[in-house]
Amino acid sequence: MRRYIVRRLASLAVVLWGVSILAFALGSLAPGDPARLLMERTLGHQATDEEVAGMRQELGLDRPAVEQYVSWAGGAVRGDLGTSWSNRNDQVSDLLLERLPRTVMLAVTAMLTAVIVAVPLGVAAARRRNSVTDHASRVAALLGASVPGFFVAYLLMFVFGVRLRLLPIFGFDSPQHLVLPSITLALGSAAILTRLTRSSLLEVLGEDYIRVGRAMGLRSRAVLFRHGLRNAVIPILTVIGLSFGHLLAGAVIVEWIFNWPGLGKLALDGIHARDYPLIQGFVLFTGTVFVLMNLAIDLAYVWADPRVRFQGQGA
């Protein structure tokens, strides 16, 4: 079990590096030269060419590319993901931190509404296979996987926030304003939940194990969640996982509409004002969620397949 760890959290870390380097070149091959869009923001009128070159020179930026991210990944190792260029030179790091708990709350409630909606709504299509229960179901996620969220998001303001009224649409205020935000962003996961949750335990249900106990006379109760559901959980476990690395990483586009002040809104700002440090920084912290929460999906399946635990224990 400890080497399998050691071993996860070695190849995560060869990721990590990854990660950080294409971070790094998004901000390096951005189109325009930074330290004069920098100049001009702060001048107000063009800037001349010394000033955009004294710039360049306080921003590191005349420095080599190698030089450049040794320094920056450094920092990154350190914590220190550097200075936002529109933010009133804050540290990224202390952005990051700062809108990091709005956009956990708005990630969690969106994951816990949709497992809650979509993992028994699949094991009901799956116990009533092919009857009306199965096809509303089945249309249900197709549904939710094909409407873009955007449309989710305006549809839901239109009629919630607009016509009847009842919950408000914009900000950060109460617990109503997060309602409306969070259906939006469950609605795609909800329906992959669905559809894998209903398939997976449609294939463990067909397995010979599941008839023996069935010819033993357990119930139908026991038979499908104590040996049926606790099988077909690995590939759930794996989509809640991406999912929720997903909702929490991102949400930009749902934060926008709804003016949410999470991460998302805090990307799209830095993409606008062109402040390649904060766009850095969120790529990087964005890519290490998805590695920890892999990481976390590995262990989960220590817990859910004794198989996955035999081999962790005998590499």
Second form
Amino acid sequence: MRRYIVRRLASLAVVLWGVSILAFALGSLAPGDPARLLMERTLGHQATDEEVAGMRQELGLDRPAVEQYVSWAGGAVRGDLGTSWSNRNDQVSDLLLERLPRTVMLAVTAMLTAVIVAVPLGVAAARRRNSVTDHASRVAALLGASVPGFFVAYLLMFVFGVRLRLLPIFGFDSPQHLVLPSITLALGSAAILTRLTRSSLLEVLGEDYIRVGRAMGLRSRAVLFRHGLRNAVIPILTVIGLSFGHLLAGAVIVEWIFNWPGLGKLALDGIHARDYPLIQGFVLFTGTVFVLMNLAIDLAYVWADPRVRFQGQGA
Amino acid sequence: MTDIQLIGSPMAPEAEEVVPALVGAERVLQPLARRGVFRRLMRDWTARIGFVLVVLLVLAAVLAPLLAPHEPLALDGGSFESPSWSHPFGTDRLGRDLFSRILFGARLSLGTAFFASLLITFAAVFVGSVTGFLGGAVDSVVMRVVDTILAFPSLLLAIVVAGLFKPSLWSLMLALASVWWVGYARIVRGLVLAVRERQFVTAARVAGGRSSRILIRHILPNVLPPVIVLATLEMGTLILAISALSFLGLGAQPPTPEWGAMLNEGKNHFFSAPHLMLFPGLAISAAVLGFNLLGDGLRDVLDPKS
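What would you give as the form predicted together with the partner chain, now that the form predicted alone is on the page?
Once more the chain from above appears, this time first in line as the rest of the complex follows.
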């Protein structure tokens, strides 16, 4: 167990290092001259070569790439990601931290929505295999996975915002503003969770100990929930953890559509404005979050499953 | 992996989860061709629907110039006309026929997805087989690069990469390929590692075959089929990603009749002319659904457990 954790942490360090190089490279390998871009944006007109050269020196872009990387990464370790080129020259780290809670709020609501819908649906489908419920859940899951969220978003807006006038469409002033974005975001995860709950429950229900339980006369409800679902829960939890990453990625599009001022909207605005420090900071920040989240999931998995835990000890 | 879920397609199989099935299926794969994969595939109603959708889509793409009642870029109607006999899906702001644009859009979506998956497969087979075959330092370094890229949800990284370039369908395709190849490369590497230990490879080595020849003649033929199947399974995810990036303004630009770009154009007039978004949205949904259904069916048929 301890050896596993040590090995896992070592590879984590390597990946984090890789993430920082990737984040830095994405900003500095981009075509075009960032110094000219920024100078002309500040001036509002064509810049002379001297002005561009001055700006290049000011930004430190005349130094060798390795040196630039070291000073950028050194700052990043201390929480300094530089200043944003758009956004009134705010600190990139401040911008990221200010927007993070809103994206997390959206992702968590979406995840809860997905779990509340998908797990009961999956259990119902597994319980009565090939029933109408089973087929209906299959169709729902297929549609949820295939219909693009950015299309569903507008359908929801049209029905609930424009026709029924039940819910607000843009912005984030009240809890009601959370409803449509989180439903949109939840769809994909709900689809995969429904199918996964069904299949892992079906697999567990085929095990010998379930048959024994039934043969010994346990009520089917007890078999289903106490023995079936409990053993099916580990793969379900893993997928819930993994889909958080995808939720955060999906949030980029959903936030953009609903004008939800989270991390994703910040990043997309930064991309459209070619705000390289912001893009680099965003990639480093989200990359680190994903890496740490994967670590947490792996460790939780080891902790939750005695089979893995004891195997680790034996090794 | 894919992420899509992205709003992407979570239905697309996780690479890691498909591969054991595919590797195991290797034995089954050859005889299957004789036993009729297609007939078994068509036994499932969802796969049948997927097949029909995909065939319709390919027909639409191939026959677009014959089927389209108007030129996709011609301004030959009133603006924002509702669907009618002469304009079955209505017209957009500039009076272009939406139905014709969607037919031509099928070429762009399918074509881009096809070339992107070709690029991905090519890069992955090259990198994966070389690292898997050589091992050593090259292998460790490349695999750390792969781990790093896999640390991100693919769509997120593709959005950032596409955003660095002047938006076009080409830059979009390259951005997707530059992110998506890594998962495949890891799979190819795993397959190469497995095949490398097989007896016929040892035999070829003992017989004095050169490494490059062993790799190309003996290992790759055993690695390619599962990778091609995997690439087919992911077509739906790619189509979704292409339209998502175009929708965000990072891919095809107006007046290109790409579905995602059409959605982006339509969103400004959504409340007054919802048909501008409805039809491109349905087209994307149908395409993704078709490929996902077909892919799911194919996976079930190839899974040795079934």
